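A single chain comes next, written as structure tokens; it is the form predicted on its own.
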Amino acid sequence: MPTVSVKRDLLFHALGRTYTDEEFDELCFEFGLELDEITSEKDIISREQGDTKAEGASDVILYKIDVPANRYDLLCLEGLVRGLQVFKMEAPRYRRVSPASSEPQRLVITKETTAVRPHAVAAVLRNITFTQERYDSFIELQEKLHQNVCRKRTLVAIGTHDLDTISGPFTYTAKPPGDIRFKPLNQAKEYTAQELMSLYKTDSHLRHYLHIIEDEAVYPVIYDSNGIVLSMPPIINGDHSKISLNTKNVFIECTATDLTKAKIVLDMMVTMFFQATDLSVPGTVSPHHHPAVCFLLWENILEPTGQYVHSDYPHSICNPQPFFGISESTEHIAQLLTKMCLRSEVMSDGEQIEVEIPPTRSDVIHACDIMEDAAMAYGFNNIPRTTPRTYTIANQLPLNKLSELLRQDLAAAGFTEALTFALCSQEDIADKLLKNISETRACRISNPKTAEFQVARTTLLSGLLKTVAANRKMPLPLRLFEISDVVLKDESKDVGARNNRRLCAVYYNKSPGFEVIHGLMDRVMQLLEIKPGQGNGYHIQAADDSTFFPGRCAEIFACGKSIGRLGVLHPDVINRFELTMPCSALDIDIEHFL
């Protein structure tokens, strides 16, 4: 859950009252944030570096508050206060009106872009007045919502402007790293692109986000009408147009490979900040359309009074009632929704509400969410206990219970229990092997954050051989063994695979130790009260399998059905490994025993 951290005086001066810290914390507790600690600047420094390094740091309180990972709304001190002032009075409303003296500001989206990051979405912030506090919080809800939702500008970038120092309309292009040149924010120099890249590679902040977009052929820019760039997202911003506590009209730019959370980003920063705005001058909003994208620019200013004139915006038609088991008028829920920032009105028939979702709330996409704002505002506590309706024993599942089992007599028998990455790479379950990577009906992940990380592994002895690698050195005999699940493509399924719970066991010693590895066959069959032999019964017989030596690798039968193999495996998996002494393995699916 991300947490926010907040000035204790500066949040009771804005929510109107002082409270105690066991008070605030209630109050928390009841809009479903936790208070997480109370400290002070000074306290943070001298734990994490010492009492002479905190020597001069600030004694003013802090609030460091836990808001839900999906509450994009509650991630500065404006967002908290209007959430909290809303939980104890009336929900604002969020209107836009046009300019009285000027045409909307527009942001002309060129085809190019469609190469590195293809939309783009903006906003007018005009006559808005900053104090320092203010302007810090601005700041932090940028880094905020860049490390959340923006995932960390991968998604989304957020660039801001003083109006004032640029003109419209704006541009918002792609070109070749040598042609674009400008003087990035702090900065004295101009750079071009290609040596901006190498600039912040030793940047502590900037580096992070350098591999987003520096692999590409082109990189995205935007323009002003006179040529002048105002970022380059999602890198850096330019010198020329850097906000100040002197700013009074913000242009607000997000950047995105995702539209959706494009829209969702600009509408906090936009709603976020509208109390800071002069209401007296009014704003727009333009719909433009080019050939190659559609795109929309948005120049607001923003009314706590009037009715929605964004479509986008859903209304959702639900009855929470039943769901969480109380008894109230239809009315007195529609009061509770209020209060979660969901304007609600009871509908004609009195059993129906409909819920007005503003733009604050992007996290509200289902009915079951409103019934959980319902809940929250009632109070989880004042919901009476009632026996439930229908009778239930809880039950291990069958298939872990068996595992379970298994797990406690394997260790008992000598061997350690590992718990290996259920992704790994095409190498992994394929080469390694001496497999083709065809043949092992693997899901392969489409955009892979690493190499080792490629595919849903197919078999656990892959991962069993690593980890005998990473301890090669520990006393010899090495026995490991794991109980998990693999990944197989399976069409008959509807989303195209399954999971398959195994066994697999390694047995790692100056010799092969075959005998060790079919005596925990053995073990595990007297175990399951299956007996040696044919039909009913279980038995092995000669099989050819690449992964094991020729001649010592045989198929386990049980019930008539193939399970599994053993076997000693082969020099060249050995050395794939990085291994130099012999091993033998048991792999057997234990589905088949339910």
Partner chain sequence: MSPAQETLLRRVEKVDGGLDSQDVATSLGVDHQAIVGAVKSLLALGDVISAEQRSSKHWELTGEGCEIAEQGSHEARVVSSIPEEGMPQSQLMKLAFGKVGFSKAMSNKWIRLDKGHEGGPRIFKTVEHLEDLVRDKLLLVQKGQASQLEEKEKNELKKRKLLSEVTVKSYWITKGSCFSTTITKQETELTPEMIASGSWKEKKFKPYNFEALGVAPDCGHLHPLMKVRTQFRQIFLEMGFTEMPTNNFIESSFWNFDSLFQPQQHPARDQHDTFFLSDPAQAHEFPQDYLERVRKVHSEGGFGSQGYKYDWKIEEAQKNILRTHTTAVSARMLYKLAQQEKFTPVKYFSIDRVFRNETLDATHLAEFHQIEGVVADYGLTLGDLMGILHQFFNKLGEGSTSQGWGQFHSFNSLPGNVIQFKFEVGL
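Could you drop in the structure for the form predicted in complex with the partner chain? We only have the form predicted on its own so far.
Below you will find a single chain and nothing else.
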């Protein structure tokens, strides 16, 4: 869950009242947020770098709020405020507006961009007033969106520019890197695109994005009508058009490889900051407010030029009653939805609700999302709890039932249960057990973070021996067991692998205790009601197995099938697991006994 950090006092000012920490925590909880931490810049620095470095840092109280990952509209102070305010007043409505004096701006997309970054959408925010806080918030939001929905700029990249420093119509095209030359943000001189690539290789922030276009034949670039470079997405904007506290009109462009996401992102940027535009004071949203926003979204020029405008919101129709299990009037539900920024009206049939989905709620794609919001507004804890009338008889999975019974009896026999990892290193199941890795039919993990997660285990023995090694200080003898799954490759399954339920036990003491392990096996057979003997019974016979000590290893047969091994472990195995005492082990497949 992304965390948004907001200054508490600014937040309260925007909300129009103050809260105690507990009250605010409550409010967050009801809304589906979590107040994660109350801290200050000073505290943060203090914790990370020590008290001396924290001297002089800001004491202003910060609220760190955890926000659901798909609520892009809650990623900045403005969005949070709006969301929280909705419980009290009407949700703001967004409308496209034409500029007072001139033609709408145009962004022309050329076909060269299809090779590298085909889509772009843009908008203009007019009559904006930036304070330092709002400016910071504006930049923050871009960063947050970049990290989240834009998937680190790979899907979408946002660029914002001071409209008054540039003039349209704007062109979005792609050119060979050698042909692109401009002065990037906060630099003193001009660079070509290639030079910029090397310049930013050492920049801690930007170097992570270079790979997105680095090896392409052409790089994306946006020009204005005078040939000034606005930006080279997704890397860096031009210095010429940079935004300052004095900026009054903002041109926002989003270039993307995913058009849907680009539209979502643009909607977010615009709707969050319309409040910053003229005629508004942060925190008061009047229903009659006309945001001075104009949207201009152009499709890729290769397609028939349709003009996409946000004049009507998508509507959704749903019948809420069956979902809830509460008997609330449809009107009330419509009211609840409106409280969540989803303006709703009961339709003429009295049962259905027509819901407007504003651009801020790109997470709503199905009626069930609407229902979720309605439930949240109603308060989950207020929904009466009922029991479904479904009558079912429970059945245990036979394999689990068998495992549970055996576990109890093995503990009664004096062995202690262990719980070990299903993932391990390759050595654990091969070299350390004196086996060849190719014999093991192990499934390999392609992206292990450490060597401990290279393969899925094919035997429980390694885990048990590691457990013994971790408990060497305990009084002897150590008697451990585990009944759990191992993973084996199997072409006959749809995924190519299956689990196998096994029982494994070890006995670790000054003397190897083969007879103890043997006795345990006899006991297990007794519990499974298999008598000793050939044919329908069980028997063991000497076997050769590299993991075991020569002459002290046997294969177990039950009803004619080989079900496992037991014996004294080979001294090399004991050494490789960093153990010192003799050890005997038992390993059987219990799926045979179902």
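Treat the numbers as computed from the prediction; the structure is a model and nothing was measured. Positions refer to the first chain, counted from 1. Note that the rigid core is defined as the largest set of C-alphas that superpose within 1.5 Å between two forms.
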Core-aligned CA displacement of P571 at least 2 Å between these two forms
yes
Once the two forms are fit on the core, has F453 moved its CA by at least 2 Å between these two forms?
yes
